[in-house]
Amino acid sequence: MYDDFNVSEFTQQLQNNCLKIQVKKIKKNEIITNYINDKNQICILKKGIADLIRYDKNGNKTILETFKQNDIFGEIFFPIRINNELFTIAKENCEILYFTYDDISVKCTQNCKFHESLNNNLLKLFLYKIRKQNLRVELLTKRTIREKLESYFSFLETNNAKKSFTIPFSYTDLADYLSIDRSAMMRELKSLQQEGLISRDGNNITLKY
């Protein structure tokens, strides 16, 4: 998806040549970044699983994204005028790269490597979150649960190349993802199943249509 662009080379360029780059590890269930008072921050994850979290003032949970090796993330792609109740939550030990927006522009040494990779290069990264964003505002426009999975089957099958895949959430996770009930997206799993159109073992999903 980063057709030449080699993700991992960048961020350890990152990690080894600036001086303003910061690496924290963060254990599972930990929050990685609180998008109230980690305003201007960029982070990168190195290694690990994250999820971009949301309560409302019910305390319901959305689970906005869900982030893997390489993806980018922070408060400058959810402005807080938006929503001030994001949070960033290991679902794993993670590694996390952390700079800030402002580090862009100032170097912090005449010839930072840094500077040079992150010019021509996050732009890209950048690109790709627009990419995943975008997913998502099209699974949350479907109007019904079937299209909202079927949807998000699809574009499964398309990633992976393959009509047979492993959803990467748990299903409660799931259906934080889609903004749906959970128990009526598990009625909609078993339709779905008994039409023929998919086949199902845990999390493992083969696409009969």
Contents of the next structure:
There are 2 protein chains.
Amino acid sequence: MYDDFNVSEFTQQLQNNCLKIQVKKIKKNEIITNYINDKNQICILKKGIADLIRYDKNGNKTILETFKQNDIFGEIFFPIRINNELFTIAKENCEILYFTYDDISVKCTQNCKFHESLNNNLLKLFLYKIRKQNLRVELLTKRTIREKLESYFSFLETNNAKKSFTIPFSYTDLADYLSIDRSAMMRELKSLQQEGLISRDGNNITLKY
Amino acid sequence: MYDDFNVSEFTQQLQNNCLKIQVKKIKKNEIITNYINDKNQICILKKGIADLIRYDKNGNKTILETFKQNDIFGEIFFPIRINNELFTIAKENCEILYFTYDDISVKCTQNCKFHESLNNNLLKLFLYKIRKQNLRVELLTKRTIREKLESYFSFLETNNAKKSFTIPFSYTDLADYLSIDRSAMMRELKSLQQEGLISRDGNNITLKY
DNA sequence: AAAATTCTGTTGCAATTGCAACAAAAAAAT
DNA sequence: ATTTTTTTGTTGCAATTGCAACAGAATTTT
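Would you mind giving the form predicted together with the DNA, to go alongside the form predicted alone above?
First the chain shown before, then all remaining chains and molecules of the complex.
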């Protein structure tokens, strides 16, 4: 999807090192963190898939972010609350590294090589996250359902370097991700098909333009 | 608004150092960068205010991001294009530092103190940016104009620690920032007033709840 | 100081979107 | 293998939102 930052090695190193790291295994459909406790917490997803979710007062679910291997998340990235309850939920069995931002600035006594590369690697993870969020803002600021779909498909097209690709969501989740009504989205997908702009087979989409 | 990262000192240092830094002054309403050239470019706003803008094919303007002193932006944060033309425009006279991501990873020969703190400070700037973008996503995923306004006002309330605050936008720009139609937004503001939820005097809003 | 431009406030109407509801299909759990 | 739950697909109707258009206020430029 994005550039490969070669951070896998880094996240492997994290575990057995001088930094205070907690490792936890979370089962599918369980909550990883609810963004209330754990001030300045940083999490790295070592294995699995997870979503950052919000439910509003009307029961609308929104997928604020999606996380896969090596993605970074946690309370530290949400210091400002606008009366929302957020939580990260495991979509598959997950393995997560927990530590705090405060810890990373404390130099370890041994001046180890690990600490040398820590900031550098975190910088890459942060950069990756910013890019992902920028894409998200671009999608969300599109004014119509059609434009959101087209933009998202355009992204998947670029990402897969193919006119055909698989949506990495159920259609229910895709609507929650684009922050639109599912039935209205289905209606729009139908229009796109009828106008011959796309074809569709399950979660596989082919762009006809 | 956010935590103070004490990065001002850092951005001052940047200019007279081993890193290849370009400094430019850009006049109000001129384009700072158009996100096409300048691969891996990073910009830091040393002085002034700027917006990242997109116009869609229907002429709708969207303010994707707003930048003030010490904010970081540039092409590097947008590696994936989804057929949008983006550009950053100076809202006031600006002073900008330009460098590239590639340069920062090159250790300088003198092993200077500056390079020691470079990654650390960039990490803070990146973190700050992620927080800002997360807030943005929270706003944009709200389903109705009313909810967007309420959320944004709630943020300003928290930020100013007061029920009264000044919107840092014209109403035209606020609509472009929330990605909604201006007239529909004005209508909603009127409703909020009529229901006694807010009062309004120019760009000053007071929450009545 | 006058002219030009941008911003605010408003409204009727049209288009889009959301809501509710349901049946069939598919997937997951027992 | 059967039951339960979730997802998909669909549609009429209502509510919201966007569009167009304009006048007056405010701001900026000349």
